[in-house]
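The chain that follows stands alone, in the form predicted alone, written as structure tokens.
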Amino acid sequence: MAYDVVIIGAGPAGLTAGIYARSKMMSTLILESGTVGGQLVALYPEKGIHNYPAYENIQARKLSDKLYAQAESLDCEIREHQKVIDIIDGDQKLIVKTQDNEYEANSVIIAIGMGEFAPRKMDAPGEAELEGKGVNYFLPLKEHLVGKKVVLFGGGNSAIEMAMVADTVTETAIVHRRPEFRADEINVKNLNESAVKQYMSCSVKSFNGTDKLTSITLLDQDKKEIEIPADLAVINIGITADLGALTRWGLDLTENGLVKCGFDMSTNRHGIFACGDVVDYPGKYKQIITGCGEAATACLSAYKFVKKPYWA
């Protein structure tokens, strides 16, 4: 059986592409190398998302669950732990090869986000030794934070939003190496109005403790040491991504190593489209809603490619 469209990636963009594909009654398969949800679930499941339309605030995991449920309700076939190794031009079809299967597709939509990724580390003394013993790269469930002194590291939206989640249940601080945050103004405003303690223009000298984290030593802009007690440090300073698959799949890339697309989200390969964080173009704003919008366009383009409606 050849699917009308095979979607690679089950984050928000991939799930949205699946939802739109099924609205066009295209037979749809979504392949995910890990588990459904992408970065929403892997990196910050507890984070509150306040800029996704129709939700004043929704937990990242819950948003992922809603997208997943909608895709399943429309009979998207979703297979987890299927890492795509190659996409081959077959006899009038595309062959999508995973580690243990091959799937025929009339079209393909690539929505792999930042590919295989891992949280970026600070490489500070004590960080490696205390990883999992108080040093984390994601925020645990809120009920696991109660009574702990929590310190967030980072200056973007995710770090601030995690700090705001922690602040609802426990004593919280945030550390940023610059004098200003790079997050959205509304997030900074909310942070300034919260009880979260801010340490700006500070770097980490060391994470301290033996069997568990007990404190963190910071250096301020004058190189003065500041020691703060901590039971949990959550480091959110970005990710390191592996997008080597894009080269293997024969796609044209931008100077940033991401997929180069046309206005209709088409790639240089016939029948292959892309959307979400894996796509790059001038003025690209990496947001969930952006990826979902690109997914709708990619799906419509795949539909035109496969079904060739009279109006296209």
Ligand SMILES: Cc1cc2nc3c(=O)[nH]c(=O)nc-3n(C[C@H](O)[C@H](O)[C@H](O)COP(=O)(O)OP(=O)(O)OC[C@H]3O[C@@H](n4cnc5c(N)ncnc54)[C@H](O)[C@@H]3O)c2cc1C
The other form holds:
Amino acid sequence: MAYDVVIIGAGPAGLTAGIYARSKMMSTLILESGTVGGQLVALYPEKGIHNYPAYENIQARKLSDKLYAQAESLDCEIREHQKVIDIIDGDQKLIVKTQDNEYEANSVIIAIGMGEFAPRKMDAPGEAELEGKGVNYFLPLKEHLVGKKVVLFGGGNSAIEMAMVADTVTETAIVHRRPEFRADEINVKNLNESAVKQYMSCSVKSFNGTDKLTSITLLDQDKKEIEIPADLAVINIGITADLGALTRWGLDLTENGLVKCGFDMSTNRHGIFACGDVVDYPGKYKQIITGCGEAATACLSAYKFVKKPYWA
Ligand SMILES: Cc1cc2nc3c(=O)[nH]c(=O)nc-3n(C[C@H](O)[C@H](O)[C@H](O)COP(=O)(O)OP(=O)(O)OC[C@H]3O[C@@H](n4cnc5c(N)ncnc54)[C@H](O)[C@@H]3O)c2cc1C
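Coords for the form predicted in complex with the ligand, given the form predicted alone:
Whole complex next, starting from this chain.
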């Protein structure tokens, strides 16, 4: 049986596409290479999201849970650990291939975000040796922070927001290599009004400890050493992404290496649409709300493509 639509990726864009597809009664399958939730669950589960309408503040993993529950309530089929490796033109159908399966589809929506992503590392002495022993790339659950000295690294919104989360339960510091943060004014204001200790214009000389992290040596702008005690370092300096699949799938890309789409979120390939962080256009803003908006458009376009309603 061919699905009306196969959606690749179960981040917020893919889940929203699934919700819209099921609302149109399309037979729908979402394939996810890891587990449901995308960046929200993999990169910042504990962070609060303040800019998703209807929630003053919601933890990232809870927002993802809600999207997941809504998709499931509409009988959207979701298969985890199914990494899509190819999309082939079949006889009037598209064949979506994963490592161990093939699925027939009348249309496809690509919502793979940044593809396979991993947190960016600092490559500082001691970092690799102490990874998982106090050096971390995402903020653990709040209850695991209590009583620990937590040090956040980074100057963007997420590093600040994670520091603010940690500050509610334990002693927290933030280290940034520049003199100013690269974050929303509201976050900087909240940080300045909190008890989080700030080390600005500082780089890392080393993460110290044998079996576990015990301290971090920083270098200030005058190259003076500062040693701060630490039980947990959380490094939040960006992510590296692998979007090589897009070229292999024969998609037209922008100069940023992301998918070029029409206004209806169609790609250059017949029956294939895209949405979310994987898509690029002038003025693109990579946010949950924009990805979900694009997903609604991509889904309606897939619906028109597959069902060919008289009004379309
Ligand atoms: C630290 C941080 C904080 C952020 N904070 C906010 C915020 O407060 N508010 C906000 O609006 N936005 C925020 N964002 C941005 C937001 O997370 C993204 O815009 C959003 O996650 C994009 O959703 P997506 O569904 O397009 O992609 P993703 O969330 O990246 O999901 C894509 C999914 O596709 C899967 N996938 C990849 N390749 C394949 C494949 N070949 N086969 C099958 N599945 C595949 C991935 O495993 C992933 O689950 C933040 C981002 C970061 C990094």
